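What follows is a single chain, given as structure tokens, in the form predicted on its own.
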Amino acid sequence: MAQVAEADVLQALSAVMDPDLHRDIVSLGFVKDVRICGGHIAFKVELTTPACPVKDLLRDQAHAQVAALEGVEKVEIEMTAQVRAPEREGPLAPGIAHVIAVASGKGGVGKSTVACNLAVALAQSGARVGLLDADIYGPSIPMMMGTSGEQPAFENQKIVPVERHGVHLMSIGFFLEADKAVVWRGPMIGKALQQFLGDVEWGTLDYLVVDLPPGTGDAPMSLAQLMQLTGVVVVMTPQDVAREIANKSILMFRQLEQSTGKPIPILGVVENMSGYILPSGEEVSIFGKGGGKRAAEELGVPFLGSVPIDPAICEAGDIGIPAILTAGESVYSRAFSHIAGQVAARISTLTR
């Protein structure tokens, strides 16, 4: 029986295509550490994100291709990931690979809920994740992540983020008294964001999710000026009026892209509150349906997915446990996991 060579293994694996990057896993450099011992073949497949939505598909296809080689008796594959960071100018938060802004054209669409669950879903995949509450006037992340009343520590003249559910957290809410409101003018918003990026010891992160305030005001403009954003996730509800307002949010980032000279890709649109699923399985479209997908098509950006209405999602936020952690295989849990995978895949295509 002929001895299997490394070249044979790589040739077989070159038939496995990454559907997002549209290249085979060998030419992409994903295949690492091929080891051959008689008929036993072992190797690593190092993806560009632990949240890769086709991770299992690639593993199964790689196994099948190598197992089909003559003389192969056993195939062992270790799936790993290394998030690839783009070059980023400036001294702020140098250890952060990707900054994901979560935005909405108006309030009340569940933007913070999506931001929290997106961050936790990415962390569940094995990524190192931070969540920055940039809604200075209405910070909700401490309550939604179960950290109300906690305060960050200070070490070496740096603020140390609070950690919960595997995510590093920072919010102006950690520094406010419960009965006090933030009454600041625009320039102070930019200064606060600069401190949250430059004076916080974020460490090494694969993704920093930034929960922006609703609308097109100071916070998104300041963030775009301070940092190179990897991209923006826009959250909206299905109604036509919500679609029009979400469009304005997307157009704002395109204008900021021109004014700052920095690319600000729209990673895609999330449709929240897309319908209520009855116990019978029937879906009732309380706020209409399909507005998010239509908005994405009209503006030529990806549609990342939809999240149904469920009282459990609101209840989870109120008790400080993101919904994705409260019900393993619920419809909304799968929805948040799917959206996180789509976001990660989209980022991989932008930084390959």
Ligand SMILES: Nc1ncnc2c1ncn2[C@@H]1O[C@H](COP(=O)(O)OP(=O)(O)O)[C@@H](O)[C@H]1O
The other form holds:
Amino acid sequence: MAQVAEADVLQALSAVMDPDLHRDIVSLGFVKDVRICGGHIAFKVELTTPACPVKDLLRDQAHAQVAALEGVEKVEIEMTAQVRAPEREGPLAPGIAHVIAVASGKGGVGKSTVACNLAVALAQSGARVGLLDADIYGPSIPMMMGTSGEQPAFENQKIVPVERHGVHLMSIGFFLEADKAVVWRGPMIGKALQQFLGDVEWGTLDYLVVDLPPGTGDAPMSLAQLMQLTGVVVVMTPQDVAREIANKSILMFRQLEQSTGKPIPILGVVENMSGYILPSGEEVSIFGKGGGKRAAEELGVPFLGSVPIDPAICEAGDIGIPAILTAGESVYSRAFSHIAGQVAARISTLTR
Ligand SMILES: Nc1ncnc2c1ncn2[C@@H]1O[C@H](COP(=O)(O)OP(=O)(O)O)[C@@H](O)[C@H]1O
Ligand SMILES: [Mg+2]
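Having displayed the form predicted on its own, please output the structure of the form predicted in complex with the named molecule.
Starting with the chain above, the whole complex follows.
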């Protein structure tokens, strides 16, 4: 019987293409630790994100390719991931590989909801994830993640994030008295963000999701100045006016890109509250169909997915357990997982 050689295995695997990176998994360096014992072949496929949306597809194709080789009886594949960090300068939070800002032109579109579910979905895939509530005017992450009233600990003069649902959390809400309004001036916002990045013990993170306050004010500017953002997720709702506002938000980041001299890619647009799913499974579009996708095309940025209106999403936020964790198989939990996969895949293509 023919003895299988490592070169044959690699040759077979070089037919497996990563659809996002447009290259085969061998030349991308994803195939590791090939072990051959008679007709028994084992190897690892190390992806650039555990949230890879085509993980199963790649595993199946790799399996089929190797199994088809003459003399192969058994194929064992371990799927792993190593998030690749870009080179970043600056002393702030050096252990954070990627910073994802979640932005919108106005409040109430579901930015915090998307930020929480995105963070939890990435964490569920096996990534190390932080969530920074930079919405200093209306911090809602503590409530949505079920950590209201908790106080972060201090260790070695650093603030230790509160951990919940597998995500490391920090919010100005942990330090404010309930129901007390704070008047923030521009320089204070920058100072607060600087502390959240510099004085918090984030440790090693694959992704830090930042929930920005609505609008085009001081917070996005300070954040972009303080650190290199991997990219921005813009949340919008399907109405025309929301599209205008999303456009403004994107323009602001393009301006910031110019003024800071750092690239700030728009990872894409999420359309939230897109329609209502009837018990029959049929979707009723309240504001017309496909608006988010069209808006993304018009704005020249990727479309990451849409999330329907569902009272369960609102209830989940109120009880502090993000919807993606309370739902079994539902349209919205699939939507959030899909969006997380798209975001992770976009980041992988940017940091190749
Ligand atoms: N897809 C959705 N379906 C139903 N309710 C939603 C949905 N998305 C957000 N909500 C609810 O709408 C309100 C505003 O969402 P939030 O995430 O706080 O918006 P923002 O951060 O943009 O101000 C919250 O009560 C939230 O639970
Ligand atoms: Mg919010």
